[in-house]
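In structure tokens, one chain follows: the form predicted on its own.
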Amino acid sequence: MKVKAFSASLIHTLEQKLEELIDDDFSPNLAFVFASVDIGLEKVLEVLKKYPMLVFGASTCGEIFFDGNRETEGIYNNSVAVSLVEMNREHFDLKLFDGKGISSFDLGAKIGLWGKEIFDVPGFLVAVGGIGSNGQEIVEGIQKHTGRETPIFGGLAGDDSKFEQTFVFNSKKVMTHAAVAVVFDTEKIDMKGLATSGWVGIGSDKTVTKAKGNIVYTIDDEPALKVYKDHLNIRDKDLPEIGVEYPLMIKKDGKEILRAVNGVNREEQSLVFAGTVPEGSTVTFSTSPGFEVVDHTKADISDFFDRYGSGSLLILFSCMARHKALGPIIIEEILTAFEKAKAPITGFFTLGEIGMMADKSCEFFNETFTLVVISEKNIKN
């Protein structure tokens, strides 16, 4: 597997970089492309169409590119971050799935069934477009056909934190209410992952008294929007933007899973979360304790690479709320990953992340640093 990565702030620069990197010695057949809606997704697509590559693309809330060159690496806005990959075409496939008019669970099920039909033991990278998409249902839909042990990584696409419309794309089309997925043959391709947050609970436990899927209507029998505003002392107009910084912490089977607000129905006084919040679940509000989050994440990153080693392709799905809450110091955790991996990292700030927990099960998260490390296995004939 060969990987080359770069970032570009202009469409012209994107064209130049591709021309420079693609030659007789490097013929990528897969591209991971994370782009701001403001740079123009259709323009990005027109450039990519010139090359015979499958494209995994998502709109972002900020782009991530680290390669050790302090002059070009960093966290960007209104740009595009790209990883080009040359690998055995028999070991992966890619497809764009239309999710219009169907549930997130059914969209995930379409992805899982497709992947299982291609490989006996599939692993997935998934990006989902469309405000209101339920990331947890995407995961559960995939697992319906592949099982809980299936490696699944990815995120909900962003729109530069406008909370209006998000997109995914392949080499032919840009879509919302859709998902783009890469399936790998995990008998040939190794997929390792880390998901770490550091957010802490604040206040007393509460009960979700009315909810359906990712929509919460009441908490402790009061309208969910009112509870959020009263408990956090925020104004109505501050939501949903500020809601991503104070997610609900769901206490589930000894685990703590975060759910961020990404939509508000003011008429119903309900909140739309990025993933399922089960009716009857015990929750509390949560927040970032600041510098301690970065220290927590850096320790987890170091432990991960010490335990599992690195790989050829590294993709980071990090929550936009981490960037908003931590500001410039968020670079420290990404730099730690690069220094440990000694390989380029591209990625984007998401509205929700899919990754692997310590017990090797995959879940949907918010406020989480979610990294996937991919490499070819050494297989003896």
Given for the second form:
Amino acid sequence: MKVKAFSASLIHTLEQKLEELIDDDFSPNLAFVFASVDIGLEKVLEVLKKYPMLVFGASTCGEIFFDGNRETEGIYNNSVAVSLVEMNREHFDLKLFDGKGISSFDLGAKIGLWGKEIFDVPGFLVAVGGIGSNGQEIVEGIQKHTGRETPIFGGLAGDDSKFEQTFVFNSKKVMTHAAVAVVFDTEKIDMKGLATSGWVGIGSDKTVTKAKGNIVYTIDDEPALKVYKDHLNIRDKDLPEIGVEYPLMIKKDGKEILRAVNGVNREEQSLVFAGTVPEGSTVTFSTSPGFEVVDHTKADISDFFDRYGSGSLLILFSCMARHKALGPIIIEEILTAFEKAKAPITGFFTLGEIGMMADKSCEFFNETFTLVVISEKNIKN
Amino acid sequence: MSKRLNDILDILNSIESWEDFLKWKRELPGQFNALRKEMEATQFKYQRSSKEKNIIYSLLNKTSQDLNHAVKTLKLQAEELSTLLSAIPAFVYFKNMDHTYRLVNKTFEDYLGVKMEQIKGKTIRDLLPEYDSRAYEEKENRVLETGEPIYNLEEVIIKNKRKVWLSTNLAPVKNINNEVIGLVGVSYNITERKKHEIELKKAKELAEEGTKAKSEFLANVSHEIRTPMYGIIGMSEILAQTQLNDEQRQHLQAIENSAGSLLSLINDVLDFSKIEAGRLDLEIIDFNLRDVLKDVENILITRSDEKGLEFKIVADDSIPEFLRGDPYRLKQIILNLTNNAVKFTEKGHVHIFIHQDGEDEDEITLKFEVKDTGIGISRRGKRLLFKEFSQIDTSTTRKYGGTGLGLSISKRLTEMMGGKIGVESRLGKGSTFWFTAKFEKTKTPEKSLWPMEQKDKKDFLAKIEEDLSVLLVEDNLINQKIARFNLEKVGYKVEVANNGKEAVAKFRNGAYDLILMDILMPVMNGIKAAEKIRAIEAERNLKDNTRKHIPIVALTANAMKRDREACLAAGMDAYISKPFKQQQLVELLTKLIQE
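Would you generate the structure of this protein in the form predicted together with the partner chain, following the form predicted on its own above?
Expanding to the full complex; the earlier chain stays at the top.
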């Protein structure tokens, strides 16, 4: 598996970089492309179409690229971050799925069924486009066909925190209410990952009194929108942007799950969350505990690489709320990951992450630093 | 950042020549760039902190409001709970794991005359030193260990040397992790109730003793009355067989009728008082149901014929011939119901139907129905029917007689036989009285052994109709007279012994075909006499190398199982109820010998 990564702030630079990197010695068949909606997704596609590569593309709330170069900034806006991969074509496949008119669960189920038909033991990378998508249902839909143990990584696409529309794309088409997925043969390809948050609960326990799927109507019998505005002392227009940073922490069976606001229905006074918030669940607000949370993430990253070693391809899905809360300091997390992995990292700031828990099961998260490390397994064929 | 600034300042300070400047020129942009990044981070931190400050402040403010509200709510709840607790007329207390009190209600305080503050942290031993609380504390330990509540625990505490009964419920108190952290107890003072219970129990025992004594007295008196009654009836029968004119015969009939009524009345009272005293036991013997039904028919056919009623008994063929149970009491129930039916039916019929009503491995349930076309019973009448001493109205008593005990005795008897009794009837439309009873199954009926040689049996059978030589052992002169009359009338030779001792002496010296032996007699009773006679007989048989066996038949009224066993154990062969007719005796002896 060969990997080359770069970042480009202009379409012209993208063209140049591709020409420069792709030659007789390196002919990638898979590209991970994370692009700002502002750079123009169709234009990006025009350039990529020239090369015979499968494309895993998503719009972002900021792009991530770091390769150790002193000039590299690590975090970008209005750009495109690219990882080009050359690997055995028999070990993976890619497909863009239309999710219009079907539930997130059914969309996930389509992906799971597709992957299961290709490989006995599939592993997935998934990006989901469309405000209001339920990341948790996507994961549950995939697991319906493949089981709880299946590695699934990915994120919900962003739109530079406009919360208007988010997109995914392959080499042919840009779509919203859709998902793009790569399936790997995990008998040949190793997928491991880390998800860490550090967010803490604050304030008194509340009860979700009316909710359906990822839409919350009332909390303690008051409209959800009003509860958010009253508690955070913010204006109507600050939602969902500021709300993302103060997700609900759902407390269940001693576990704490964060669910961030990704959309608002002002007529209904309801909030749309990135994942399911069950009616009747006990919740509190949550927040980052301060800038020290970076130290916590860095320790987790070091620990992860010390324990599992590195790999060829590193893709990072980091919550946009972390970026907002930690600003330029968040680069420290990316630097730490690079120093430990010694491999280039690309990724994007998301509206929700899919990653692996300590028990190796995969779930949908908010407010996390979620990294996936991919490499070929060292086996004779 | 200040370190970075100091580094830059150090570099700048170290520059003293153009050469120095050129040397550091490459280094400085990097240092300044790093400084820029650190400044940006610091600036972000400052901006972010001041922006976030407002939101966190708002969240904390809300939280503080929530907390205040929660505290107020809790306080209100605590006040309500406290009011509720003090209103409960029971001792309510919370205890810690070490049995010390944590909280008690006002009733508890008032009872001990001590305030909460002085109770807190104390144990029951501190508060009630007179009370040995070990057993109670063990129960508390069980609640604390198992986490399971205990209800209605009765304990007696002692305060100021006075006993106080408490009924206590103990329940564990658990924390949010479901761990037991103490217990709550609610104790009701039940001293008054306990006192009443004890008084009630005493009163009940006294009442029961009184009833029992009365029943026993009645039983004894009835028994005593019966003996002369038999005398009257027996003598009347003897008298009836002598030369009498019409007027005398009518008077005699009146005596017989009155005596018969009186006897059945006494029998009812005797049964009833036995039941009341708990002294009525059922027999469990093999019997032939057809025999019982035959007896019933024999007894009732005459009376129903006299009234012009059609009388029949229909038993399902599927009912086994032999059953195990009490044939005498069964007959009594059937007779009672059927007697009533005949009594209250002026025209039409009285039918008895018997069919099977259930069966399991060991038992069979039979249902007996007595249907008549008589006067019927009102709804109110049905309610009173099976109650003691109740007849439907006094006019009935005047017209038809009776004690009003028959049906209630029948009810008790059917219950003892594992059955039920009931009636379906409408005024003027006849009645169907029914009852069910359980019987054990049996295949091989008990047979009496008659260890007599075949030749002796033949001789005995030849003489049985008119020629037996009988030794009658009976202390009552009237009974002697009646029995002698009945036996001599058919040609038996009768010799009388007045008690057991005389009987033994007469047996030793005389030659008899049969001994009729009364049981209760002065000097020597029948059991003892039979034993002696058998001993003498065995000695003779040994000496003569013979197998002689003289039949000994016990004479007794209503012999119970244990009496009969005693008779058989003493070597007697059968028993017959007094007063007996000669024909009954013949049937009994024939049956015994032929079996």
